[in-house]
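Single chain ahead, written as structure tokens, the form predicted alone.
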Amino acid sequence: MTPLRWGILGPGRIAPRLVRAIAACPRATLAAVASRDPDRAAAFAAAHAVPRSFGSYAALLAAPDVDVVYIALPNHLHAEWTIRALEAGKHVLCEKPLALTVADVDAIAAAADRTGRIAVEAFMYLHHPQILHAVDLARSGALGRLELIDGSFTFFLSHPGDPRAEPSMGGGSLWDVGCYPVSFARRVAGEEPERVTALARFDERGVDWTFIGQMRFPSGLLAQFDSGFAAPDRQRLEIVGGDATLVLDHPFLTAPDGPPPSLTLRRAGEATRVEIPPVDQYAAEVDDLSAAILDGAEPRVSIGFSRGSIAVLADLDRAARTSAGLAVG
């Protein structure tokens, strides 16, 4: 079997993890990298043994020896270049968020249908065994009736000019890290919230640096989360049931890029550690897309799931801006 040939658009901070992931997948090989800066692309290619580099995104999309494109560009470019890649005949793994509006997700879905190619949002953590086990355990009834999901994801953002704090590029902690606990709550609930509320601390340009949100699902399940760029590293999920509680410490970025997975079941005052094998979740998402392309398997993160995520994030953003008296785009 000839491995799928991958190209990377945007040699930024996440791209080396995809280099590692592709190298670990026997059904994938890394063929090229592209940047708008030819020197940057060439330097990345030399550092990571990538065979070819391009000085424009369009040039990589025109390359006949690239089957799949990983898009690691700023948020506001995700939809545009996902659609352009699909129309160039490439399959796509695009960093979250897949888009910034539901209309753009629908345009991506239409392009995928039109071209017969697959587009998947790169929510790598959803492929990790600890997340799969936690969702299965919660849905199985082992915790009793589900009452509450609580999540946190914060870190200090201190890089000058970082696109994640640039309003014109879809910046803000909600879109960057708040999307993780939001997507997890939706995954556990298996339905979309019927109501959301939110508050945020915005800077003078309208970028949220601290965000808190709440969701109520039709089943009665409640969820709340906080995200931010102005607090130390915090990653945590807790699923509260009527009989037991499940706690995930550092659930979104685990080894080899963070601490080992940690899943603890608390029942009647006793804590039981659930052993989870360490897995490179970036490699798992490459394997998942490879199976979708080569075997016809259903991607774990479907376009429909991504559409729901973007709709909820947009509603949360709108609620926080309305509460703060800011203009809603």
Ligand SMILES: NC(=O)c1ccc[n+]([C@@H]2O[C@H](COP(=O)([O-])OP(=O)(O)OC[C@H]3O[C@@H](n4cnc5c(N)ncnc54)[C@H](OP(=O)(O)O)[C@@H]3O)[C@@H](O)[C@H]2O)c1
Contents of the next structure:
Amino acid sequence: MTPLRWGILGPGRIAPRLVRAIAACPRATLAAVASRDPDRAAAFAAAHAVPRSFGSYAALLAAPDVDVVYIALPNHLHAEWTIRALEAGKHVLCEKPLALTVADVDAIAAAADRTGRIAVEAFMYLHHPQILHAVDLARSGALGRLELIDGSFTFFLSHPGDPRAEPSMGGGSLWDVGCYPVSFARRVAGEEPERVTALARFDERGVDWTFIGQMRFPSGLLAQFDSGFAAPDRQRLEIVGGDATLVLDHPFLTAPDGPPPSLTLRRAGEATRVEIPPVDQYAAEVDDLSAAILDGAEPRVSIGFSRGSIAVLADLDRAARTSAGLAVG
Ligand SMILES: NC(=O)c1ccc[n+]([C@@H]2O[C@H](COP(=O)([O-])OP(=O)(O)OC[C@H]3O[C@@H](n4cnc5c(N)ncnc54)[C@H](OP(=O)(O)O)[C@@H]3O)[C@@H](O)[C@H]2O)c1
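Alternate state requested, the form predicted together with the named molecule (shown: the form predicted alone):
To see the whole picture, the full complex is given below, headed by that same chain.
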């Protein structure tokens, strides 16, 4: 079997995790990297033993010996380069958020249909066994009737000039890390919220540095979350059912990039640890896309799921910007 040949657009901070992941997957091999700057591309290629480097993203897309493109660019470039890669005949793994508007997700879906290629949003944590287990447990009824999902993801943003703090580049903690607890709640609910509310602390340029949001699903399930750039590292998910509660202490970044998985089931005053082996969730997402391309399997993160994510994030963002802080989803 010939492994799929991957190319990376954007040799930034996240790209080395995909270098590691692709190296761990027998059905994938890293063929090329591209930067806007030929020297940066060459330096990344040398540091990570990538066979070829390109001094423009378009040049990598024109390379016939690349099958899949990983897009690790700032948020405002995701839709444009995903569509350009699809139109160049490549399959795409694009970092989250897949786009900043529902119209752009629809344009990606149309390009995928037109070209017969697959585009997947890189929500790596959704491939981790601890998340698969938590979602299955909650949806099986083992926690009783689901009442509430509570999630957090914060860190200090200290990197000067980071695109995450740029209003014109899809900045803000909601789009950067709030998207994790929002996607988790939707995964557990298995449907889209019918109403959202939100409040945020925006900087003088309108970028949120702390965000709190709430969602109500048609089943009655409630979810709330906070995200932020101005607080220490916090990551947590709690699923509250009528019979039991499940707590995930490190739901989004686990070993080898964070602490090992930690799931605790609390029922009738007793806490039970659920043992989950550590896995490289980035390798799991590469395997998932390989199976979609080579075997015709359904990708775990469908375009439809991503469309729902972007719609809810846009609704939450709008809700926080209205004077009342309220909106109907
Ligand atoms: N799934 C995860 O675990 C995870 C973790 C972190 C980030 N992310 C996502 O991955 C994406 C990239 O994040 P990152 O932390 O790797 O970002 P980064 O370090 O800022 O790198 C982004 C790369 O984009 C390229 N770029 C193109 N146009 C740019 C512009 N106008 N300004 C700045 N850079 C530009 C740059 O490469 P050249 O200039 O060399 O071409 C840069 O190296 C984001 O969408 C983020 O949400 C995901």
